[in-house]
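Listed next as structure tokens is one chain, alone, in the form predicted alone.
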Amino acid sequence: MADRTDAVWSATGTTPDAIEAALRELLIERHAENNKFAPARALNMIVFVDREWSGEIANRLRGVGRYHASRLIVLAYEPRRERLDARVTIAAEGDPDTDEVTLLRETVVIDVGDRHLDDLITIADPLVVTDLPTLLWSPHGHEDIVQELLALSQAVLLDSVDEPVAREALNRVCGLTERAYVVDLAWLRSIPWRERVAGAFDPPRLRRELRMITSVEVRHHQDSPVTAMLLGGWLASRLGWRTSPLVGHGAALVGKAHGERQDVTLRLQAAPEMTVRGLEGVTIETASGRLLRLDRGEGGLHAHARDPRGELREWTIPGASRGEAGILGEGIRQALLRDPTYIPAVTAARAMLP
């Protein structure tokens, strides 16, 4: 069932203490109205966003469904703003007239200007639910703001694809990991591909062929070389390959990774016809003649496999794409988890940088 707005409070020229007091009062009123109302208490999320794009970001966050943060604090930045304005919304998940507890999720939107940037910690701190992890997201950059708000955060959400230069994207990730857990949407877009590649070699009789891989080609959106590098870095880190700088070759980056038995040819190929971010396809070949090819297609991933005898098999893996709303929802969920494979993949990917 869609969220139903239960309570709204707004004020102009307000203060962080007044906003926090309004939140507490609204929650008390909702619980007094029906004792089945209970505030969700899993995750805080702080979003710093340019105010002119706040509607777009709100729409993206509404699309994450059940992965919505328990308390969302949006700092909407408008450069020449002098006054601190705020709006608090409390929404109920489901129908309180049933026998089940109905969770309440809180959204606080605060309009801030240049004069408030030095006080963002003071503004946000009273609104963060203590003893809960906090996820920080600044979808339009503002690296200086991110560095400041890290004092309140345990996890940072970012999208390495947003960085125009792959080197800057990977260097930024490595810097942030020293202070917080990083959730990278570029990495999450590769989940279906990683799952299918791992699954293809999961049967015990095929696992030894992982050590016999001779070439990997990753086809990607022209603005998503980082996603391709991360997939290559994942394979390298999991299989013990040593990576080295790739070389530009037209619309591709090509080079070698060095395994225990043999070198592996790597090719990251841009696909200019691709209209959505992420990966378009992956092809893996082994010394025995086995081939696995996965291509993005209608209805899921289209898989092509050739065994060492030359026999071909084709099938479709349905439901592989989560869409951008699904990727963002998964990013919020990942703030409560820990993926031990990401940092090794980033490390291997950095070594591929031309």
Given for the second form:
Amino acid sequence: MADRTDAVWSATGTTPDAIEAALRELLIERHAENNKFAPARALNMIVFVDREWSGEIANRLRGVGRYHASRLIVLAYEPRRERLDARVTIAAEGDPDTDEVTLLRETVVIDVGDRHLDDLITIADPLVVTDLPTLLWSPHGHEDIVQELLALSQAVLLDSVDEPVAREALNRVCGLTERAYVVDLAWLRSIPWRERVAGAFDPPRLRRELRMITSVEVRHHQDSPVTAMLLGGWLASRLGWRTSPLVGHGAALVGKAHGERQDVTLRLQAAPEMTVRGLEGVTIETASGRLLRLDRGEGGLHAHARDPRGELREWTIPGASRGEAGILGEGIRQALLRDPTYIPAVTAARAMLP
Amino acid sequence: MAVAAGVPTPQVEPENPLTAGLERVPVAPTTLVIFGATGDLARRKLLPALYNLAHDGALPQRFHLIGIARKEKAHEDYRAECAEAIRRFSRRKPEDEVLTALLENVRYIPGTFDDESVYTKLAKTLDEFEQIAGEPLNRAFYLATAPNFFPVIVEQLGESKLAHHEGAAVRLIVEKPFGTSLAEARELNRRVLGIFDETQVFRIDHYLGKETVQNMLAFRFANGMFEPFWNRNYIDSVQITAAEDIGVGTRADYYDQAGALRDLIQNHMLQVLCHVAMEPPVSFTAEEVRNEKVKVLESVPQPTPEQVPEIAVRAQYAAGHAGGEDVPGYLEEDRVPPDSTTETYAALRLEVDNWRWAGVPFYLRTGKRLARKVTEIAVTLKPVPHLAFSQQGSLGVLPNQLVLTLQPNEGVSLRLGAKIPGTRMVIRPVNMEFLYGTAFLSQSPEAYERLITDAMRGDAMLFTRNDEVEAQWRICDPIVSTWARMPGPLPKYPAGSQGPPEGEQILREGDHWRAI
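What would the structure be for the form predicted together with its partner chain, given that what you showed me was the form predicted alone?
The complete assembly is shown below, putting the previous chain first.
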């Protein structure tokens, strides 16, 4: 629902030119209304959704807060639709009656049907802000549409966890990386874990132990084996391990990675009690007898450490959970960055596929 | 290369391959000790910054906090005070679970800063934390006290053998003001560096922690288009303004001792001047960047007492209007002595006598209760050598002006001449504007979040080095001492105005202050 600071335009049976003209006109009106209004110009985002689920996607996007794309173009697909209907909203972020500039975020929702799919690019193209990076997201699949709209996009957002089969998820990523930068929400869910594992071995006297790792166990939501594989793939690619196919063992995938000095036992264990996507915990052991176990907990990660003398310690590393809305927002933000470690992690993870 | 027999090969620590690609570089396990733990700075800035770092998962893997202040209280009471301060001043609403996890590792030590037993208890608590962690923890001592306690605390830390620690780094974070004169700054440096090595000392200038100030380096050195005209051949003058619309408020006790020159110009504004005038550093490291800044400061001639009236102006705000309300003058403010000669406005004309900037005036201006709040740098270019257009019927062709606004709306604006639509060639100035806030999705962290993290990491880029502080005082000291010898009352400007008319006296002929 529009609030008092939103400007709205809508039309039925419209054209991309008319929509673009309406956007321009609304922006001029808003600026004339108050010169503290300034359009955000960081990122375009094109979202292709099935119209019947577009409300759910809209809710998810509302949750990203300040990470809302500057111009969001939602193409809502309804197979038998004949005409283009569109609604443009320009929302103000904050109160214009202050000294601060008030950012304007633009959202364009266009209802499209089968007859528009062949020329979808000609509908979206006039609406993206020239020279801004464009992020593409198609949360309901539609691979053929993604391939077409990639011509307009520099980055594509996906969630490897959405693919029921890990092999297909990782293969899809590899296919897409040839054409665009991939932002994978499954990978972003592992950020706090990667940061803490990197931090645990960062003190200079512990860095040598990275070459002495003998086993890694990653515990994950039962629908998120890909996130666990990506974490394992990240360790393997950063530490120079050669990975090989894991084998199923009950609710786990187990196998070996081959390090310079020794083999590393890998275990990706589903945690059926876990209710949110992502990782539940990780345990790393080294040849010196050191053990680090990190578990999701209240107020942060619970750390359990055993040093080579066998002394045990437990503590909490503070940190707030980002939640799924936070992860999606992070995905949008990451479209403006480049993480050089993702593709090597995917490559190593693919080699672990059973 | 052959290694001489008997000479031990230095052990090179391996890189951590896991940090590649991570936005946040790990911070080593640390115990942070705040001296002045119940003061305003700790409550309003440091504790909220620590909570926000905790919320973002950006604190070290192992993090402990020890608060030291005069009042007797139990650990639990101090934790409750921390929670209250965080709830009140944090930029985001704290989550109870994260707050609890953060406060679990907080301890409090009561006592005066000259009391040896405080340091004995501190050493014991630091050791206890290391016992719990099973490893040596880095130590960061944050001096958030009145400046007269700095030398006392530093010397007590030295005598208690707390300035160095086997197997871990020890750092000293010192709040401003670092001295109130060149002699004091030198003496403080001497006493601090008698105990700590310069690489251990992190002098806070919170302006340097602002994204906006750091952006100036990106603006200058990541864009090739500015460098060709960034010199005396094309630039006519530079104006740096830090204007506030508020009065002295509750800070009268501090402010009346400091004044506008010491409060803002001697530190923050001279740092901004350095960012404008410095040469590109060879590399973006703390030492190289600070070397270049020191060269700028050393290129600014030290004014003689006779020159001070020509290059410096001071004034006090009188009663006036702000935000539609009547407001009192400085001398009528609470806790301000009625005969105070402390300046609430200061303006300087400085020169940077080097090959790049010789002859270009750098105007610095700051004040309280001015027309509005703005911090900006205005770089005015020289006028075009020949104007082919008639000025008749136009608002005039003005020289190009590049304005970098640091607050409130961080951005860059370029004044250009443009033709007014119509049949005649009539020119008027227009602005091409860029606002940083429109171009990024991320929110800037608070300056103290960045500075605390950098100090714990040992990255000194955003901190002031000893020679920088002394070079800043070398410029300001003669002005402070000359003003101290000149009797009041000071020139006045109405609250809510553009400042005193006397401010115009230091401008070169033909120059004008930009409207605030």
